[in-house]
Structures are given as C-alpha cells and as structure tokens.
Amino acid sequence: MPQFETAFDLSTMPPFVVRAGGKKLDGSLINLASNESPFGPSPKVLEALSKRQTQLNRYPDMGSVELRNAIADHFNLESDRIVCGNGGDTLIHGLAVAYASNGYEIMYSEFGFIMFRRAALAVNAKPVVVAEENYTFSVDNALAAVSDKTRILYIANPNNPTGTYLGSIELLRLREELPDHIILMIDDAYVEYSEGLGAPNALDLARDRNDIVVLRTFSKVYGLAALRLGWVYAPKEIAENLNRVRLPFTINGMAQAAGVAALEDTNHTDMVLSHTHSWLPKLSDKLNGLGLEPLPSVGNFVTVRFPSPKKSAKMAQAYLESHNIIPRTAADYGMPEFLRISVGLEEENLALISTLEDFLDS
C-alpha cells in the first residue's frame, strides 16, 4: 500500500460536525442543529427553479452576472466588488488561499466559526487564536494579537455559535487600530436576524471603504442552504484576486436563478424575521425556566449551558436524538457544556421544551 504523504501536518484539521452523525431528514427528525429556516424557499423561489430545470444541459454564467446584479440593486452596492461562491464556507478559503497561505497568520477569536480555523490550516497558515471575554469578540485582545505576519482577521458578527456581537463603534474601532496590511472579513451570515436587534449592518461600513470585505450567505433566512449560495463585498482589488483563485463554474445555474428570486420576495423574508424574532425570545425565557443557561443571542438559535453534570448538554443530546429532535453539539468549539438550538417552527419549538422538560425530571 503507498504511503502518501501531506504537504503539511493536517491532524490538526477539525472534523465539520454533521447533524446526529448525518441521519437521514425525512418527517420524523426536528432538524434543530444547523440554523437553517424552518419555512423553506420563498415559492417565488420554486418558481424559478421549475423554470431553471429545463437548461440542465447548459453550464451556469461563470460570472454570475444576472445575480450580482440582483444583489448589488437590491442592496445598493457596486457589482464589480461582488464575488459569488458556492457558499460562503468557499469565500472563507479562497481569502485565505490568496492572502494567507504557507505560513502567514490568520486570525479569530476563541469560539469564531469553525470554518475559519479550518480555511487556516487549509493553506498552511498559523492559526492565531484571540481570547474572547464572556463570549464576545474582544478588540483589545485581538489588537494585542497582531503581528507583522498576520494577513487575515476573520470575525462573524454576530457569531456563530454564541450569538453575540461587536456594535459598530467597536467593529470600527477593530478595522481602523488594525495595520493596512491585514485584511478585516465580517462573516455578516445572520445579520437580517441581528439588525433589527441592535447588531450593525457590516455592508453599511464596507460601502465606502477599500478595508473591510463583508460576507453574507442564501443559506439562513432565505432558504437556500441545499444550493450552496454566498457572496462577499470586497476592495475592487481583493473581489479581483478571489475570482482568480476560485474554480470557474463553482455557482451552479439553479442556485444562481434561486438567489435572483429569494432578493425579490421580501414578504417571505419578512416572515421568515417575524417569526423568529418572536420565538428567540420565547424560546431563551423557557429554556432559563427550565434551570438552563440560554447565551444571549441575536441570530436564528440559542446555545444553551446546560449547568448541571449530571443532566450534561451530551446527555441531553442524546436524550434529545433518541426522541427525533436534532440538537448541535457545540464541543466541538472548546464549549462542551452547551448546546445550540436553532429556532423551528412553533409545533417543533414546543417539542423541543416538552423533551427537555422530560429529560431533566428523568
């Protein structure tokens, strides 16, 4: 048998947790373990799917012109600063192939996104880790982190998985103390969830500066995270480079036709908010009545502390799975006492308290 042999040391690289080891989604599972929205697609969406499906045969715009053009319309934005990808997880990376590979630093904070750890040592960089205070991004610390090597300053506001978020004083504050040298990329994936709750808009920041390269996803509110749909705002120079280093035809056609629908219906999306934003409170208030320890979050879920080592967030996970209802582990970020929780559907939402409601008295 050959012994291949990595270019670098990849035993570092940590696993991408699928929901309940990747159970089969059929009527019977409550998928509560990847932020997804409950509702689906907007049917607009659908529509445009039926019609896409007959050019199959055909290879999608390599460019994806007519949706940049959606979205730079529809968000008042330049649309030769727009990139697409095949979702943003792929935009991660490709900053980080282009600006940080063999040996540069990237950095992020102790419980950022997973994905930004990987992208890191993906391209052989120096993962840089920045000590966050009560599960928040701190600015002094990652200020404090810098150095002449460092290339990438990855932070997802709000985050992922803790919910919390840096205002837009100190997110500025963030770009503006940091060296021209480091690129500064807002993961903005839940902002249509955060900015009606007191969370900035990172768009409005980046539009009229050359510094800052925002990142949003198809994934969350509208629906789409089956096509694999993302796109980032960035400096002409640096959308220029992301489109060098990417594959061509990474944005299939029937994802590109999706996110041209999912912009123009926004009855659906507002929907989709109205919806969330009534229950993400509900949902942290009975999980705190249940003894637990719900973070304070702005997203579409509530990573919850399970404070008790004999009722632990893994026992209750698997309590959970064993009754059809997905939870995801949040061990996986150095934070094996939580759980998150996506928000679902009233019915799915009212499970969720029953079941734990019965774990705990069990």
Ligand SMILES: Cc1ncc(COP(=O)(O)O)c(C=O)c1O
Given for the second form:
Amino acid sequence: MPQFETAFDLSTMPPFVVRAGGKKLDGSLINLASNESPFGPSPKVLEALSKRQTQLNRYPDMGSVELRNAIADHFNLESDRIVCGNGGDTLIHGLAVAYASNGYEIMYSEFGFIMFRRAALAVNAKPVVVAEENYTFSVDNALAAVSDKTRILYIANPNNPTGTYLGSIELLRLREELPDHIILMIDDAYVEYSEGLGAPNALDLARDRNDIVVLRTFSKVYGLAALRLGWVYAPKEIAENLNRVRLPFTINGMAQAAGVAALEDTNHTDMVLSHTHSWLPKLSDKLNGLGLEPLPSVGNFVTVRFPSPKKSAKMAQAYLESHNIIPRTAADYGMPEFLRISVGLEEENLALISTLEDFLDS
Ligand SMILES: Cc1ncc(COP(=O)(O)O)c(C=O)c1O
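Switch from the form predicted on its own to the form predicted together with the named molecule and give that structure.
Once more the chain from above appears, this time first in line as the rest of the complex follows.
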C-alpha cells in the first residue's frame, strides 16, 4: 500500500458537525440548527431563478459583474473592490490562502466562528486564539497577542455562536492599534439583524478606508443558504489577490441571478427582520423564565446555557431531537453547556419552548 502523506499536518482539523446525526432535514423536522431564514427567499428570487434555469448549459459570468454592480449600487460601494464567493466561507478561506499560507499566524477569538480555525489549519498557518471576556471579543487581548508573523485577524461581529459584538469605537480602536501589516476581516454575516440593535455595520467603517475587509453573506436574511453566495468588500489590492486565488467559475449562475433579485426585494428582508426582532427577545425571555441562561444575542439566534448538570445541554439536545426539533450544539466551540437555537417561524418557536418546558419538567 502506498503511503500518501499530506503536505502538512491536517490531523488537528476539527470534524464537521453533522446536524441531527445526519438525519434528512426535510419538512418533518424543525431545523433551528444553522441560523438560516425560516422564510426562504423572496418570490422575486424564485422568479429570477426560473428564468435563469433556461441557461444551465452556459458557464456563469466569471467576474459576477452584474451582481457586483447590484451590490455596489445597493450599498454605495465601488464594484471593483467587491469579490464574490461560493458562500462567505470560501472568502474566509481565500484570504488565508493568499495572505497566511505556510507558517504565518491567523488570529481569532476563543469562541470565534469555526471557519476561522478551519481556514488557518487548511493553509498551514498557525492559529492564535485570543481569550474572550464575558463571551465577547477583547481588543486588548487581541492586541497583546500580535506578532511579526500575524497576517490576518478575523472577527465575526456579531459573532456566531455567541451573538455578541463590539461597538464601532472598539472596532475602530482595534484597527487603529493593530500593526498595518495585519489584515482585519470583519465578518458581518449577521449584520442585517444586528444593525437595528446597536451593532455597527462594518461597510460604514470600510467604505473610506483602505485597511478593513468586510465579509457579507446571502445565506441569512436573504434566505439563500443552499445557493452558496457571499462577498467581501476589500481594499483593491486585496480584492485582486482574492480573485487570483479563487477558482474561476466558483459563483454559479443561479446564485448570481438570485443575489441580484434578492437585493431588490427590500420588503422581503424587512419582513424577515421584523419577525426576527420580535421573536429574539421573546425567546430569550422565555428561556430565562425557564431558568436557562441565554447570551445577549443580536443575531437571528440565541445561544443558551443549561446550568444544571442534571438537565444538561447534551440531554436537552437529545430530547429536542427526539421530538424532531434540531438545535446546534456549541460543544465543538468549547461551550458544551450551551445550545445555539435559531429564530424559527412562530409555530416552531412555540414548539421549541413547550418541548423545553417538558424536558425541564421531566
Ligand atoms: C459568522 C459567520 N460567518 C460566515 C458564515 C458563512 O456563511 P456562508 O458560507 O453560508 O456564506 C456563517 C454561516 O453560518 C457565519 O455564521
């Protein structure tokens, strides 16, 4: 048998967490595991997709020009600083490929989004984990961990799975006090939800600066997780390098068409946001009332601690799953006492609460 050695050590790469043990996530399950929109996409997106499906034999536009122009118009940005990707994850990865491969350091916080660690390990960079304070990113701890080898600092704001965020003053202090050679990527995957709740929109910080990379996704409020579409707003030179390392046709044609249509339908996104903003505090209050400890989230999810070992997060997860409700464990984040629960449709949220009540009474 030949021995196929990897080019560098991949053995510490965390395994993917398979929701509900790989059960098929069809309509019979209440899936609250992945912070998706329970409403799906706008009807305008479905219309755009049905038109685009007549061209499935054609390669997509390699440069995603129409989509980038639509994003630039919508957010008042320069289109040549936008790079699209097959989901935001691929752009987190691409930045690591271009700037930190082979021995450089990538920093992220203790409970930071799992892709940051994965990206570092996948390119043979050294992960540098910064301790959080109260489940929140600490600027001082990050600054103290900087070295000459640090190339990238990733911060999700608000963060998944904690749902906490840094305000604009702290974020800007982080950028100002970080050495110039370090790229700051602010991952704004949940910003549509959090903006109304006081968190900064990093595009407002990045628009006139040349030292911040902002990540956005169509997977959350736009309800397009299955199509895989994300984008970054970056300084021109970084945008060019991200384009050099990405695969040419990675943003498929259906996703490009859907993205343009999704941006147009602001009524749809307003509806999703107003539902989420009404349910997030209700869910947190209910969980609190049950003696559980929700973190103060501003995303479309709440991460909740089960303080009693007799009624642990793991037991709650098993109980919910046996009732066809799928939460997300936070154990792989080093938070085994917590479950992360997405805001669902009204009837899904009610089912979650009553099933948790039954679990805690059982
Ligand atoms: C913080 C954060 N960033 C980025 C993403 C990636 O989104 P996608 O690859 O679906 O665009 C997610 C998805 O859950 C996320 O939680």
